[in-house]
Every structure is written in C-alpha cells, then in structure tokens.
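One chain is shown next in structure tokens, namely the form predicted alone.
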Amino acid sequence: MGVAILAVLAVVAVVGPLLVRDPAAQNIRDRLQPPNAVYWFGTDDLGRDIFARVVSGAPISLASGLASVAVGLGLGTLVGTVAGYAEGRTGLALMAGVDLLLALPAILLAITVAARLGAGLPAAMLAAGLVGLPAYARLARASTLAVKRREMVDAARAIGASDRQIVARHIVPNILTPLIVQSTIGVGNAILLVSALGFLGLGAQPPTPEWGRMLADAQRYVTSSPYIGIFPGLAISLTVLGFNLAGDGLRDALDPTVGR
C-alpha cells in the first residue's frame, strides 16, 4: 500500500504540473471559490487554483524530504561508522556531539538553524537533515559494532586490509540494511518538518506552491474558507503515510528475525 501510495504521487510530481494551470496566475473576481467544476479544490484569497498549487508542490515536498535525508544519512552515515569503528576517544567525541544534537528538541533545532542560514527552501532542507542526523549516526554505530566483531573483519586485517578498505568493503556494505529502512521512513518526518518550517515563514517563500507554505497561507480563512488548508494537508498526510508504510513493510522484508 504505502508503495502504491508513492507510485501514485511519483506521476503526479512528474507528470502533474505539466497538465494543470500556473500554480501562480492570479484571478482575482474568483477569488475563495469553493471546490467545483472548473476549480476542483477552490481557490485561495488571491484567486490561484489551489488543484494546482498542490499538484505543483508535490515535486517540491517529495524533493524537500528526499535531499534532507540524503543530508542526515551521508552525514550521519559517516560519523556514525567512524565513532563505531574507532571506539575510544575518537567515537567518544563524536558520539557526544551527537547526544548533544538529541538534546535539544527537533523543532527547535531546525528553527534555529534554518533562522541562521535565512529562510528559504534550502536552508529549511539543511535543516531538516541535521536534525536527522542523530538517528542515522546512532544507528550506523550500532551496526558497525557489530560488523567490526565478525570474522571476516579479522580475515580482511590478517590479509593486510587497511582500516580504509575494511570500512569500505566490509563494514559500509553491511550496515546499509537497517539504514536504508531508516531512510524511508526518516523522508517522510522530513517532509513533516520542513513543511513546518514552511508554515513558519522559514521555508520555501512565496509564491512557491509548497504545502507548508500553503498551509500558512490558508490560517486566516480556516472557519470562513477551511478547503485552502484542508486540501495541502491531506497531501502532506498522504505522502507521509505512505513512505511510513513502504518503511514498515521494507523492515518487515528485509528483517530475517521476522516470523521467528
């Protein structure tokens, strides 16, 4: 389902803006029309087709979440073999900025750094994906723990494997399981997020059809108008719900301890 989920917002991100209106053209004598034949979800305060306005935002949030957790995994990825590798002082030091980074809350973490790079979309991914970055480094840690005990560790050393071709051929390759699941479902907190950021003023700016950024924009008109905020969010929704189920199900696929 959560695959099926995704298949279905893939072509409308590909496909989809091609078809509909400029998500940005003004109209204003149609201006907060509800949901009818000619504007399937209404229009907004300024007359834009809301029915396009989230069709075009769907290439932006799907690659909204998808660069932010190419940012937390690769760094997190990195950091986390490298303290799981090297242990001692090393994997201390680092693991410590790590807990530091789990300590503040999510939210917080990413309107801070989103404030200091200046609002944009950009920055709101580079948010998001620090603020990922505990989890991936965690977990890689783990991984590599548990790798770097196996046999064929000891058999690449006593070969003369250098600690670089160990963590390259050996250890990397086996810990990529449980982070790839991680991932799929880390996309769709990431698109929660930086839609936050979106709604906060943080992320993408007008006029750029993204689903935060609607939602904020729908506020005022939530009792008079509720279609210009009820139609982004169950996008965001939708999309979320389905990376998470297409996460479960992978873990599920790729687990060999389920059904024991």
The other form holds:
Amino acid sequence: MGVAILAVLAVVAVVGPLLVRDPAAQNIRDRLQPPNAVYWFGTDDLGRDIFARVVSGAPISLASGLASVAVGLGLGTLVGTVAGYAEGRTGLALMAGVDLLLALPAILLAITVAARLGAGLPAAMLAAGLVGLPAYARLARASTLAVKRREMVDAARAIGASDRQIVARHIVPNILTPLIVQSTIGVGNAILLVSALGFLGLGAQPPTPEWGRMLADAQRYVTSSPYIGIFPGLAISLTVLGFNLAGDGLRDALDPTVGR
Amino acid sequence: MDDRQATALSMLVDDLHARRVGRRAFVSRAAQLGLTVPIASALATAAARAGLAAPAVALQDAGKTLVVAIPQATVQLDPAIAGSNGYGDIIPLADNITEGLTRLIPGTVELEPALAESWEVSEDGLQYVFQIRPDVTFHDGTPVDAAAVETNFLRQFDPEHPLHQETMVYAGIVFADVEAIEATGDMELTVTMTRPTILLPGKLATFAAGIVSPTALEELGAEFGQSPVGTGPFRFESWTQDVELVLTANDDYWGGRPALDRVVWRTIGEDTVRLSELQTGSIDVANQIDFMNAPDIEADPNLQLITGQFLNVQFLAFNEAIPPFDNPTLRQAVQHAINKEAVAEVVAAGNYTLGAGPIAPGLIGYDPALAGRYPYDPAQAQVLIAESGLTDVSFDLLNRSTTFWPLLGQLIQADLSSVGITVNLQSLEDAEFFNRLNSGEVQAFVNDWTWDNGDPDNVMFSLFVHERAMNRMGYNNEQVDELVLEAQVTPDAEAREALYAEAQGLILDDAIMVILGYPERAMGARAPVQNLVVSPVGSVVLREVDIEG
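Having gone through the form predicted alone, I am curious about the other one (the form predicted together with the partner chain); can you provide its structure?
Okay, now the whole complex, with that chain kicking things off.
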C-alpha cells in the first residue's frame, strides 16, 4: 500500500509538473474560485491554479524529504559508527553530543538552524536533517556494538585490516538494514518538518509552490475558502502516510522476528 | 452539587475575579469540584467578562463591559514611549486613558479642544498660548494645571530633563520647531516656536502628546508604563501582559462619565481568530477586520461591520543610494509594471483607492489626477528597462510577514517577473523588518504609513524630509524639502495645496516610491455596540461608545 502511494507520487513528481499550468502564474480575475472543471482544486488568493501548485510541489517535498534524510543518515551513521567502534571516551563524547541534540525539541532546533542559515529550502533541509541525526546515530552505534563483537571482525583484524577498512567493509554493510528501515520512516518526518518550516516562513520562499508554505498562505481564507488549504494539507498527509506505510512494510519484510 | 461544593466554587470564582488564580488553574480546580471542563471554562469566561463575584449573583447587573480585540501586542502604556512600540500601546491609551491638549472629533480629521479649553497664536505665528481646562483632575486626584502640562512636554522635549527617556521617539515629531515650553500662569501654557509653523495644535492631538499625572511619573519612574495615570474617560485598572488590559469608567471625567463601565483589551494577532471570537460572542469589538471576511460579518444579524475614512498610504519604496535603484529610469520602469488594481483586490477586496501621490484622500493636497502619472503599462516598463541600460535586474524586496503583506510581495514579484525583473522576497517579523530598513542597506521594501494626526504634513515631512528619508531610501531632494517646510508655515489652505501639489509632482518625478494606494479600514462589532466609528488615525476611541440594552 505504502509503496503504491509512493509510486504514484513519484510519477506525479516527475511527470506532473510538465503537464500542469504554470504554478506561479497569477490570474487575479479568477482568484478564490472553488474547485471546478477548469481549476480542479480551485484557485488561491492570487488566482493561481492550486492543482498546478500541489502537483509542482510534489518534487520539491519529495526532494526535500530525501535530502534531509541523506544529511541525517550520512552524518548520523558516521557519528554512530565511530562512537560504537571506538567506544571509550571518544564514543561517550560523541554520544553526549547526540543526546544533547535529542534533548532539544525538534521544531525549536529546526527553527534555530533554519533562522541561523537564512530562510530558504536548503537551510530547511539541513535543519530537518540535523533533527533526524540522533535517531540514526543511536541506531548505528547500537548495531555497530553488536556487529563488532562478531568473529568476522576479529578475523579481519587478524589478517591485518585497518580500522577504516573494518568499518567500511565489515561493519557498515551489516548495520544498513535497520538504518534503511529507519530512514524510510524518517523521510515522512522530514517532509513534515520541512513543511512546518515552510509554514513558519523559514523554508521555501515564494513563489515556490511548497506545500507547507501554501498551507500558511491559506490561513487567511480558512473560513471563506477552505479548499486553498485542504489540498496541500492532503498532499502532505498522503505523502507522509506513504512513507510511513512503506517503512512499516520494509521492517516487516526484513525483520525475522515479525511473523507473516 | 452540594452546598460545600457550591461554596468552594463561589470562592474559586472570587479568586478568579481577583486574579488569585489563573484561568487554567480555575478550570482544573472547578473540574475537581465536579464541573465538566466545558462548563468550568464557560464559567471562567463569564466571570472574567462580567466581573461576577459568585455564581449566586450571576443575574445581578454587573455593568456594561466592552471586550475589544486588537491584533497588536501591548508592551507598555506611557504615551511618550508608545510610538516606539506601535498600535498595541497606542490604541488603549489614545483618548481613552490619556488625552492631549487637543483631540480629533471621532471619525474626522477636525480638531477640537480637549485639555486646553482654548488657544491663541501671536501675530507673527511664533507664540502659542494655551488656556488649560479648569477643574480637571488626573485619575490619581492630582489637579491638571499648566505646570503639569509643562512637565509632560519638557520630559519629552528636553533631553536633560530628569524624566526624559531615550525611547521617546515621537518627541522630534511632536515638538519639531519648538524653542521653549513654559507655564506662564496657573492655567496658561506658552509654547514658543523657532518658525511660525501652523502644525502645533494638530500635533498636540497625537497620542504621544497625551498628558499624564506628574505625581505618578515622579512616583513610578520607569515603571509608569505598567500602570498609567491620565485624565481620559477610562482609568487603568489592571493588566496581565499578553492576557488582558482592564480599564474602568472615570466617574469624574470632565466630559461626562462614559456609558461603558469597563473596557477589556485583548490582543488576538490572527485575523481569522479575531473574527471567530467575535462570531462566538467572546469579544464585542474586533479592530481591523480583513475585508475578505466582511461578507461573513454582514450576513450575520448579531454582528455589524463598521467602515470609515482611514488615513493610510501603502507603497513600494526604493533605496536610491544603492544599486539597482540608483538608476532613475529603472525606478520609473517599475512604476509602470505594477498592477494596482490587483493590489486593491488582494489587499482589501476592492475597498481601496488606487494610488496617486503620497497624500491620502480626505486631506488637503490629495490629487487623484496624479494617478495618471504612471499608468499600468508593462510594455512601457520594458521600454524603460531597455533605456536604463540594465540587464538581468534582480533585487531583494522586504515585506512584513503579517496579514496581507506577503501576498502584496508576491503580487509585485509576479508583476516584475513578467517584465523580466527578478524579485527575491524576504518576509520578516516587524522588529527585524524595521531594523533592516533603518540599516540603509535594503534595496526595496513594501510598507505603509498611517497618519498620527489629520495633517498632510505628517506624511510629507515624515517620509520625505525627515532623516528617515535619507536612512531608508537614500532620498534627499532639496526642492521637496523647501516646499514641505514652506507648507508648514502657510496658513492659507489653497496656497498649501499648491505647495503640496508641486512637492508631490517632484516626488513622483524622482519615482522614489510606487504609491500603491489607500486601503479603507473595517471593524467588526456585536450588533448592540453603538457609536463606534473608525478613526482616521488608527485609534479606537471609546468615550461615546455604548452597549444597547
């Protein structure tokens, strides 16, 4: 189910923007129209086609979710693996830093980072990535601790492999599965967070048709023209749901302890 | 509920009313006594609004309380400092808690005597002699006399005065061209000018010239802004910051006791929340209703929409000190590229006069013909861009992040994109927005100006001659300066009009800003609220307001 939603989204994200109207084109004469045959999702306060904006927002949200996870997964795995492999003081110091990040409320941390770097989509992605980092770091460390005690690691060390080789060739490949499951679910959270930052004005800047931003713009019309906010809201929900279901499915498929 | 519980509940309501417990604590304790949360919550609202002593006296007439919601936060309540914070401070104060020597007749720009009973100007126009209204006392009982007014003015005018504060930012505007202020009798105050400007009586109606008790100023010092003492129709009762500010009727008001017994001011930033609180009856008046929602109010028999003259101009301003708008041809090109009709639609659902010159409709010097100076003509804009010699023009445009401002930014962005100019929008919180503006490094910004008094000089001087023009727009046109200063000392209305016409013509030639237009203003109120009018200067004056029934 999740994979099906994601497949449809991927197609929409790739092909959709080529087929719809210009998402930034304003047509004041047609502003605030409810959904109709011409404008399937209606028009917003500047007379822009909401359908075109929601479709054009798909690649932006998907890309921002994936990029954020790439940041969080990359940095988190690095920190976690090193911490787990080294243990001792280095490990404790690294994990203390991670715990510190974890202690900060996610949205506050994201706002601080995004505000520090200046409003914009790249800053929002980086912020969402940093928020995700602790989860990956802890997961990577725990898995590394388990893997490094296996005999194959001793064997590798016995034949003279360097620490770097051991981590890269033997440990990382063996801890990837839980990380992949975690990051699939993480994409949904990251998209939600990037949208939240967009809603607060710290993410994508106009006229970029980013879903969170569209929700924020819809606030003024929540009583008179609710459809302006409903469609981007649905798009966010559906995408996050897709990633969460896919992540669950992946975990079930890969986890031997879950029965079928 | 048994007797013991009922007693406990009445005590709890007492506590709530006396602010010994907060609303949240009240609801949770009432719930422990067996009330459901919605009922406890409704009771808290009722108790807070009507000032009930206990549920047993729920039917007793607790007086007329008006709950007014404004979008801006109140920071402090010293009128001399209010200008540095904004309308959240100004609205509860101006002509409600404090009054000046003069005031505007509600809903108009006409001046009338307030704490000055009368005044005279010397023949050379350099001396104003004000007769202070007799038998008026401040809310703390201190009598109002010339010495009290002198203290009020000197603490703003004289930087060496012991009660002076750096944050009295309006002193330079209100007391511009003043040479000396002196109590020349028990009830006579003389103000000597350096130039014979005709603006002083109008400026003394500005919120910042509100007169407060010198006794309280001495006693409270810098804390005065937490519990102001004025002469107005309402006296300060209590204030919980970010929750509510409560005023009560001044029984001894010189103009007669107001009809309302209490006024509760609340800050509700979101337009839609203010509207829904009005619809549910939690508030009686919502200041600044978005015209998008006007039909909802008009369709509701329990509500009324109040509209009226409002002195406000919205503009897109350039900084001619830095590229790209150091190029005058580019500034003119942008003038032709902006579709002001779309602005009118998006900002105020058409309740908007399209921009002409800086002076708003209803004032001397407003000239609708100036709108023809730069008609909407994208083709002409493109010709001018080519003439300017610039290619691939791109700039940062700052806008405030509240209400319609981000939309206005996007409209301009799209209009300019269609003539080949790239606009990078930056939506900023008010404080950050004004910080950046004052840095002088902003290429362009959209903003507005609401008149502080009913004189065209308020915009002409403040925006184009005051150092603000140089700071924010790098603008300095000596001819404009001369004309505006000349108009300040020209009593004859026709001659003034001619001077302003010439000055506005020069400003439009310089194309230093695109005058987008003048929005109207709407308030929403419950149907029984009477005599409430829109103030041209953005205040909410309640002395004549009543609640029917």
